[in-house]
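Just the one chain here, the form predicted on its own, laid out as structure tokens.
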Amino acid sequence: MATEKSRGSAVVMVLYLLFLMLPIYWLLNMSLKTNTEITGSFSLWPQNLTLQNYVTILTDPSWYMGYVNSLAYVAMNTVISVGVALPAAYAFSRYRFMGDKHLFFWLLTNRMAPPAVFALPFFQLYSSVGLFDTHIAVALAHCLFNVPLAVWILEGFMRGVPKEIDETAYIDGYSFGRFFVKIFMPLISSGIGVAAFFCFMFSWVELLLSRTLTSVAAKPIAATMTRTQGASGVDWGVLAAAGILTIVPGALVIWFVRNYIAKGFALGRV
């Protein structure tokens, strides 16, 4: 009975896994197709396999720099979102003051308003202030979003820390700033890697916000992909090969965070 049982459970697995990869292999698929056979037959594998999609990406200046501006900017929301969520989180995980609980909850509210409320208020900012078609002026939008969410995930990591190793390294003489770097944030380096996985992929996959406060010099990879008609039609390939080159920075990073990622489950606040 319990083979039986693990036998249904493992089919049923596989299943859901074919499920979840279904759409991946067939923009794979179509990626390695021309827009002749993408168009004119369908197939479960390319009959004439081709790369072209994949060379018209890497040697265009107008697609590959759209992956070095999302790079960019993506990169630079996670440092500064990280780097502001550390203090807050402490705060929050060591103080009590007063309304500190509705100022924490007032912080997750911003992450749950749609991008769309805050898109005109920050185009229009941005371009009194000369930063619209920046790489910086997309990065600090999305902290509005990602500080809330890296507050909340290290503030629970913090709060698992006990409040006698810091009360023994101040008797030890280490200074706040020392202590912190030193000793601390060690401690909470599986916080740390779980919070920047999650700003990364936030700011990666959004797309209102960095298609607003952009246009040419900053233009990301999310924005050139929905402006792929021209007079001949939609290119399906390049946009499929597009689509995979997308997937690759959020897969590597899942790679190299897995081990964080598994510990913030473990501890119930991922």
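Positions refer to the first chain, counted from 1. Bear in mind that the values here come from a model prediction, so they are computed numbers and not experimental data. We call the rigid core the largest set of C-alpha positions that still match within 1.5 Å between the two forms. Compared with the form predicted together with its partner chain:
When the rigid core is held fixed, the Cα atom of W255 travels 2 angstroms or more between these two forms.
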Second form
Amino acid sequence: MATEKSRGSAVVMVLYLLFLMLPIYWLLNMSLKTNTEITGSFSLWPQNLTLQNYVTILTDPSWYMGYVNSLAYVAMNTVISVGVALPAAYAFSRYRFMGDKHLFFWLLTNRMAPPAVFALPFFQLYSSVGLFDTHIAVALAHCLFNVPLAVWILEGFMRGVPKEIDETAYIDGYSFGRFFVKIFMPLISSGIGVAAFFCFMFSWVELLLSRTLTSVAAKPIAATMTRTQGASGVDWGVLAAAGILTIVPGALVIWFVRNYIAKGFALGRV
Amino acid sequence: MDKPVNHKAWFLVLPVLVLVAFSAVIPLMTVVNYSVQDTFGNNVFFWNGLGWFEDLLSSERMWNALGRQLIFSGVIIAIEIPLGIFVALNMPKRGVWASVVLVLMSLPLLIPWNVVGTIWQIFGRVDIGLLGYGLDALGIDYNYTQNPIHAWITVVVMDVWHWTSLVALLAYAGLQSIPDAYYQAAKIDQASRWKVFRFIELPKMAGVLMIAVLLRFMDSFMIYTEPFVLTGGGPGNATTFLSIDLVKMALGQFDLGPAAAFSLMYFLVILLISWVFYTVMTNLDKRGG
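Now show me the form predicted together with its partner chain; what you just gave was the form predicted on its own.
Following is the full complex, with the preceding chain placed first.
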């Protein structure tokens, strides 16, 4: 009975994972083929394996600069978001103060706000202050949803730390700054890691704002990919290779946060 | 947990406040500003009162986009929630396999949204994609760029592929919190599998499922990138959801007034759902603590 049940579960999981992996496999398959092979014949795996598509991306500045630009604004955004969110999350988790609930709710609405609403005003705002087409403009724009996200996630982790720890440290003569950096931050290090990961990820996957706020100098890889489409004779192989390379950063760190994915998406509430 | 009152905590929140005010309040004020004015160009604006809002409420284009949006959100929630629960019930509970399954399931969640669109764009093509080629070989005349129904099915399947894992992971987290003693008690009572699910697992998952429904509703309500890359909102306007329509209006045609009125209405809906979300979250906290 028990083995029959677990066999049924295994079948369900295999089918589901197959459904998830097939489209990704297909992208990988395409990225390892030449364009003549892609359009000329149909095969489940590359007949003449080639890394030429990847070589194209890694040697052509118009491609690889897309990755550099994306990584630049994503890194800036992650540092800014987690940096400002840490003290704020501490305040929300430890104290009551005037308007705290309203503020906490208002932050949530920003996480939920559609980027489409903000695309045009952001474009005008950052153009008027001369930041259009810079990395910092995109980094600041993404703070719209990433700062609230980081505050909520960090608050979720901080409330799990007993208040007695703070009080003991203050009695021992720690200043707030020293206590926060030396004692409190190590205690919630996994929370900081998870918050940073989600800031990184939501900034990395976003297209609309990053595309609207850049043209050449800070053009992200996502925009590079969508702009090459629609032109006659899409270079499918290179496009597929570019797609595979955008999956790599997430896939590299996913193992370390695997137990926190649900918690992160649920804003630290699970 | 009762927290002490400390108004100095405001200083800790100040950086967040300044930053989010800069990136949310100023742009939103611009939108409000445009929504009540009209222009003949050259940056000359004049007062238009609530004209744009009246236009918007009687505009068939907006209602159609809203209708498509609600149907889309409804359909994907109706598929993803039951499927996610079903997958969660079948996930391995512990061991190496549990970790491997978690990692593989999380993978679609971390793929940039435009790449999700690209993946399905390629996957569905009749000439070079596995799905399109397979359906064609079965004799089904499948073409998501021409046939609105096929486009819809493809967009829905893409979203199910992209986000069902999130629902499953949330439900899984809810299941993990059920103590073994509950299952043992059910065994003693000789409860059927269905009864275990209905009276033990489902109530314990209710909280996380509520979060899952709201998250999926919010995120699907502002979906832009994936259908934009896959179908471009077409064929015709078949898959033009709210965000796609708004971007077309604001950045494509530069219709500032109507776009701003549209944005505000959109934002009000979001505000309303956020409030529901917040209430659910804080109630969960109370029950948990």
